[in-house]
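The chain that follows stands alone, in the form predicted on its own, written as structure tokens.
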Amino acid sequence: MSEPNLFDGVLAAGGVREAVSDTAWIQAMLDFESALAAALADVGLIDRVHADRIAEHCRAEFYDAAELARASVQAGNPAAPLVRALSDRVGDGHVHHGATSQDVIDTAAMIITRNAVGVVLEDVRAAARVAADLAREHIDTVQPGRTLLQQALPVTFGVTAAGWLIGLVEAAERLEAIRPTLQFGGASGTLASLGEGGVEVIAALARRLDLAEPVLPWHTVRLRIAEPAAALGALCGVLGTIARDITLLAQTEIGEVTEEGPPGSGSSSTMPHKHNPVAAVAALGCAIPAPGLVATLLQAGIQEHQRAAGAWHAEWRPLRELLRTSGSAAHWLRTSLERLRVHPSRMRANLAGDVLVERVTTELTPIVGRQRAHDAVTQCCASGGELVEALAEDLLVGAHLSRERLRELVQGEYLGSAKEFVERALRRVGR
């Protein structure tokens, strides 16, 4: 049993923690060995009785992770001591027949990735459902739009939530498109020890493990690692963006959303008045490391000849950590959205008085030209006076637009296709 980690409650949260645990990795490696024996029996290379006996001993609870870790120092990987321990328990020579350690660990990585991504997707889909509900509920809730952290034209909170929704859905689709693939090539990728039966065993083994069958072993062509890594990194970009939005909108000075969690959540150790959006903060904390882990995995994709010296080993830890941190980010983002309380009145109150002044420029453009209109309106905004009066008194603007028309332009609605965009997003996800 691994030592508890002080930070795991925050940084290894949700179901993905167990999906990438030492026990899960050991079981995935044993699943490979059990399926390999069964596949060898399927094609007649060993008797079924041997395969059944091997399967009986392919249970993670029979093996000590700490002992395997210590023994892996000599072999350079944990598969070798696990195979030896399994062989000792089984008591015959059919364990691991035709395989090499990289086959075991790479295939285990595919099983772990498949299982962990399944957990991640559960949280992403749940978060998307909440985002869809928020988009529908707030389709007409006017909110300040913000670009470069300054107020721009108004949007609706429905548009904001619809943007979250589509990001989550499209990131999930990229993960769903990945097909974890069997690795089985033996010592140099030719399965020489299986004679002419190697390809037949590959097909049987892929079926047994429900993994895609490769055209040939991919020992040094690491796309099967790079593809989920890139998709997880992109997902964390989406998760982190939503979490960042929530933390900014929840600032005391903004107050447009709050997280309403169970008693005690969001409290400060020293300031009683504080109510922190802790789930969104945790989602950010888990999403931020992802790009660095992806970069390490992509760098490790540069490998040599039939089997790499070091680059393969460099993948193990960042792959597990990327799965864990991505899953934790998805867990916390889902939690944040489920706790989210929206404050429409604060959104409308926060609208700056001059954000609709672009409409004045738009109305003047056919008359005086865009640049002259833009310059005149910009000067009025910078005057510091009451906006309608400044516009009306400007020689260019006042000559063409009355005070009444100016008031209509800067105080009315100006939301363009916001509602249609929300509806399009909801149709896209069948909601």
Second form
Number of protein chains: 4
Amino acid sequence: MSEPNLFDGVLAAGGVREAVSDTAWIQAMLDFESALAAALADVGLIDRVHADRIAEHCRAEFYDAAELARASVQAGNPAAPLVRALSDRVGDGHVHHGATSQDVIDTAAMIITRNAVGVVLEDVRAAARVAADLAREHIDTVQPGRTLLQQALPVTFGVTAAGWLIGLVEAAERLEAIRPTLQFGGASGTLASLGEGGVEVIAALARRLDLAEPVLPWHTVRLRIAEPAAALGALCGVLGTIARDITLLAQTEIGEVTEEGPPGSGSSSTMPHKHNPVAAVAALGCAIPAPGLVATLLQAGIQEHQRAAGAWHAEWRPLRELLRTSGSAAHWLRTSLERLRVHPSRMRANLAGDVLVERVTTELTPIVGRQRAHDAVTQCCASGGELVEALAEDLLVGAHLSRERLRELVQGEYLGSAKEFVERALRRVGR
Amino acid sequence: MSEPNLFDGVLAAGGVREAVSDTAWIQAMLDFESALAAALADVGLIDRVHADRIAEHCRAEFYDAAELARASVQAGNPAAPLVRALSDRVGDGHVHHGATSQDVIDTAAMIITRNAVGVVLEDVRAAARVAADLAREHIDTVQPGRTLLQQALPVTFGVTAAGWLIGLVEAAERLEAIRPTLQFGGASGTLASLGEGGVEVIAALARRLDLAEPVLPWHTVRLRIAEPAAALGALCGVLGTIARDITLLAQTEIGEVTEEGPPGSGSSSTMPHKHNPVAAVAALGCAIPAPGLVATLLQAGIQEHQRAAGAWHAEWRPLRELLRTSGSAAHWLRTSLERLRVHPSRMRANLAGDVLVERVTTELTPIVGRQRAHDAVTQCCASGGELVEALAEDLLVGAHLSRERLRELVQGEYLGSAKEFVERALRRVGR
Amino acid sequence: MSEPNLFDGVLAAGGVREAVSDTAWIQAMLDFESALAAALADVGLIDRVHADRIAEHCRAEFYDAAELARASVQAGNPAAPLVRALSDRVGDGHVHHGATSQDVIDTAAMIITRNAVGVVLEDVRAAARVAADLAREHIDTVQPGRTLLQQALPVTFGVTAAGWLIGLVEAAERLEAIRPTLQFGGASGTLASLGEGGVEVIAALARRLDLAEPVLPWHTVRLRIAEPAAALGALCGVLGTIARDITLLAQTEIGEVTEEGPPGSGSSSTMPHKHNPVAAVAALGCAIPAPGLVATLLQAGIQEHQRAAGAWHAEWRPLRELLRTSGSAAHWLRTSLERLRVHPSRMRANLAGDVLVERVTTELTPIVGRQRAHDAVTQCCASGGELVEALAEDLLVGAHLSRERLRELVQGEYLGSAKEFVERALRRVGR
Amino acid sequence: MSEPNLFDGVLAAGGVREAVSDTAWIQAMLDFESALAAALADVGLIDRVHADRIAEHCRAEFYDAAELARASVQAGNPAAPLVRALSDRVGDGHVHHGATSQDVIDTAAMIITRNAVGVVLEDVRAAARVAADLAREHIDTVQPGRTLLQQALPVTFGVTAAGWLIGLVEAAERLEAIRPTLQFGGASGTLASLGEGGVEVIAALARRLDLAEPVLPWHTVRLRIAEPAAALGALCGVLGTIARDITLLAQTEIGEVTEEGPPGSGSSSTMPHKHNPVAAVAALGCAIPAPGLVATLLQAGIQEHQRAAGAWHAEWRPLRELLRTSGSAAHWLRTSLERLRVHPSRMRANLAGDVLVERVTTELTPIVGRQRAHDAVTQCCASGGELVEALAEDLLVGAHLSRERLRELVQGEYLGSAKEFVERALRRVGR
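Form predicted on its own done; form predicted in complex with a further copy of the same chain now:
Let's see the whole complex now, leading with the same chain.
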């Protein structure tokens, strides 16, 4: 169970909410303590019976988040009071042996990151599947292309969706490449209290927690935080792009897609006629805060000596917020895509009449040179008259191209590699 | 009451935690609804009896944050379900008349900001009072000055504290200058459903909520968010500077200040000898995330048309986080200053022997020119020998200054306007 | 003259480019040195003849930026080699007396900020004038209101422009409130080498440079940097909002505004038919980088001791970039507004048929309660049939409102306080 | 040759300055045009003679950056006027065939990124080599460990340097993993004007430019920008950490390292005795602005439709700034490490007397439990008396440990796995 938060319906959507909850954090810290005791037993530093006894007490429901928060004021972090509470329950001296508070919290952060990223990836992959379906289904659906928010050459909705697909898949690959890594160094990062045995314990502990084994502790070298942060920030760029596309395509005047959610979705508190693409809007709202949080985590990556005075503490909330907001953005984007209804007839109807005039330039270029061709055709476009007529009557254009040919060029099909791009994208994802 | 959060002991410290809680937000939204009904009655658009009835139901304890969060998924914001719940309780049609969800949430954000900033200011002012006391008390306490983390000319601890004082006071003044402003525009910002009466209702509503009256709605012009964000970001720079100073002065090898907190404060979970300046460390940890949140709020300030699709939603959590982290930083910095014990003898003992050698340059300058003087003296410093001897034996320096004069210069008092600066600072704050 | 930069045509547009050039920086540093000598003479610390001689050499064209940049490697800042070069030219020992490099660069930063902000304000005020003209001219031009990128209740283009106007004017006021402040503290911030005279020199120097007088040096309390940074970041939010509005209104399918620039503006390198709102696009491109730069400046505001090791150096480029990009955004937005052609007929034609249905809710509310009214009308909208018919046939709606009244409501004028808001805005700016 | 910039001595240090210069950008854009013509010839779309002719004119020195900047105002980007100028020189119609401006600039950005990252990596690898040497040389040099800026258990300078080494090496690996990717899609991303041949041209063009081949154009999916941005931001965290460590270790009162640069390095413009670690300070000054630039690039990653209105333009300067500031940070950090002189005697002398008292806890733990042991020892530390005496006289401690054993514990060697960590680090980098 996790704490209520008034904005969570919108901004902590999907599975990520539980994955970064207080309970999840407490359990992750306890998993460290439990695995540490087991690892100490593995290498013979303590008796197995102690490890087993500790493991029994490493269940989040035995501890109270609010109580730990209050007690964290003394030492300046919540691991210290949790260790004390666990020690009190266990009643012997083998809890937390060799470790320091930052070992607990950093390793818990790695566990939380791995689990939350797993949740995020589920939503990203589901979104990618829908995008792949859309790309295949609409491989021949002509749609206006738009650059700088002006109609450009036509595209297909298939190639639009294929672009989304590749973005989602590549962003997912970056997240999959993250290698959450054990933190374990003790007071000054030398594992001094373990004598000669430190390195062996590291290996056993990493194995037990299924985390990568560090070469040495990374208490002030924060690449393990920077890496998921960066991958989540990049993902949010892709999610935000798709969400923005959907909100723009859903504009009343464009109407090329709508979100068809459960009854009441996207309704307005005041305007009965409104039908907002609320999932795409929420996805965008969750994607926008990511870069600022990434910046904070990168900035806090400048630390000092064996453990930092403040920069480390500055990571806790932003990491959690970043996982939460990225996961929510992924959840909402998946939801938006799953709700998406495409309107091919609106796409064709929206196509402006002059967008293919570039073809006239292309045809003229070998004859009169690209620049002269471009300039002449641009002038015809700006003339305001009927386009084929204007071109036919232009001295340069009309001299080389007939009305008939001009009509073929300006009104024909002109989609280049759009279809092949869709096929490449589908092959790329094995569909 | 507010939700537990594992990191809140450190990162949501002081009064600001309650000031930005779910309960506080719900109450602020209800304050808007209650004041709106009263304002509608003020200008005769509804009967007073309706307003009174609505007011009775505008108490946060009647509503459940978790329930509102869940229900916010439909409309995409928590105001819509709150309005519905309030309407259900009241049972008539006068709730929320003329308003839109963003009116409720933006106005609540202003109320929350005003209240939370008030809490922050209390801590900043208390910190300033301690800084003023330190400045006065240590007006003559000589301390090594340090630039680029190297000893420079001596200062006094008084002038160090006076610099802190002026920073705190000026940052507070920027916060005091914020003018939280009513938001009220209805569906498209024209107050259409109020007919001719909209402007009158604005005036009455602003008066009742003690908020500034807007010229027209600011649904997509977000200066009212940018302004407190910027002032809090600037404050965190000052708080972070002072906290960094304290952590540096408290270094084991420097020892010029220590934090003397209640038993157990600053202890380590492993190292019995440790005595960390935990309040200053926490202050720094809370100050560092502020700029990233400010950036998010400024970036989300780029919105569109009558109300934004996503950028507005992107403000909610970062604003709350910024208030919380700034307030916590202020609370911890105040705590650190209140715990501060100053060690003048360590300050004097730390003074390196050569820091006054600039005076030799100054004395030589009128005779041989600044650059020649500077170069000769620099060379003597780098020679490694006893300084006064090295200077006396230098051809240029020795030709113009006696050993005795050199000794006076290098070992005397040299504090310039330090005392006057402290006095100016104390006068500036009326002490 | 300032250095070429390939992207400057777009990203360093308008007067701000020269205002932050190398030449401007060198001159500002020399203005500090010249005014310092004069101030020293004012208070009798040096002879006037020395000050006059120094002033003669304080002209930027005597110094080479590339040379200074190269030489700055030694001391780690460009003020040190400039002081040396100036001393060499003057040939006596009175240059830079009492000052440190940071005094020179910080004061120059204040001068540059003041001048660049002056340039920015010219463009913002010019943009505001155009916005005011548009607001007045289109006070009755009905336009679709749009929330979450969906049509909402109608507005007027006048009230849209009035919102822009107030945003520009209020952002300008924040910039006008900045008080650039002298920096002068010497090596450790005590003005030690000036003996008792430091405070008097501060007053004279501030007067001569027309800068505010500091209570004491602010070498590590960076509110004087944070303040203009924040105001520029907030301005960019407003500029970005207006630019986004223009790009959206100029969409091919919307066509409510176009930019009519000089021949060739907004043309495409490939597509002859394109007519991009290039000034608005450039304004947005220049506004977006501002928040990241503000975050850097706020973060660098955490400094230490008497002068910071790195955080200070981290300010130089971001401050310059922020002034440049904000100024360019202002220049482009002004340009876009000056080029703007408004198409009222498209605005009216774009109005969707059902946006006024909220009025039916309002009319029903006193009779059946807001929530029941809202739910019934929402269902009618979603039915897909002709709207007035659907409403008339609804059991609840049809029971209370006639077809005729429904038609009046759904097809009438419904602009609430739009006109009054425009008038308030124009009064606010004295037009 | 690149433009002067007053701050470049400090903030554009090392090879990266030329790698991101105007000349480099122009050449990279011309490389695209030249390779495009060659690729068109490769697949038979144009005659080889045209490609060869175009190649002759693709030399940066033929074009003027200032002129291009001026002309870029029309189309809103510098590629358009460059294409026009190149076409004018070549005089036929085959220049830029099939491409759009964004293809040119994005591909140039990839080339610039690849080259600049190459330069950055050289400095990072050189820094890593020095760190490795330091780690090996000082594998047994005892140094105070410091956590939260307080002395903790001792470490070795070897393990400190090994931590730097692994940070540098891992950050370099992330940079090496970047795959700069061709951009080529034409007006709307469909390569319409190349008919069926588009995909073949993509393959030939990617091969010629030695860039990765995209599945389809990535005009609005900006992972190719986000990826190097993130890797550079993470690198700057590591560089900043090492630089901060050096500035802290070089403090006058600590003196464990000094920078020994060429004469004049680190001198002060006023204080003859100063010897600033100027390279480390500059490294920190260059590292701090990186996260804000990363945030901007990630935020600008939210784009729309086929090509973005503004967000794309917003990338140009921040990408360049980020490459420049990261490269400068790497250059300065390498310089600092190369200048580093280590003072082992100061490290040993600085060791405080009580840092090993944790060992007493460890020894007591199996007997009395960890928490009781920790509490008793903490109390002894706080007592103020001579430590071994205080411990011996404590009821709990004294009952189990003799004075002799206590002395052994508190004054002995206690370095745990420090040596093994250094060896692991050296093995990891193959040294």
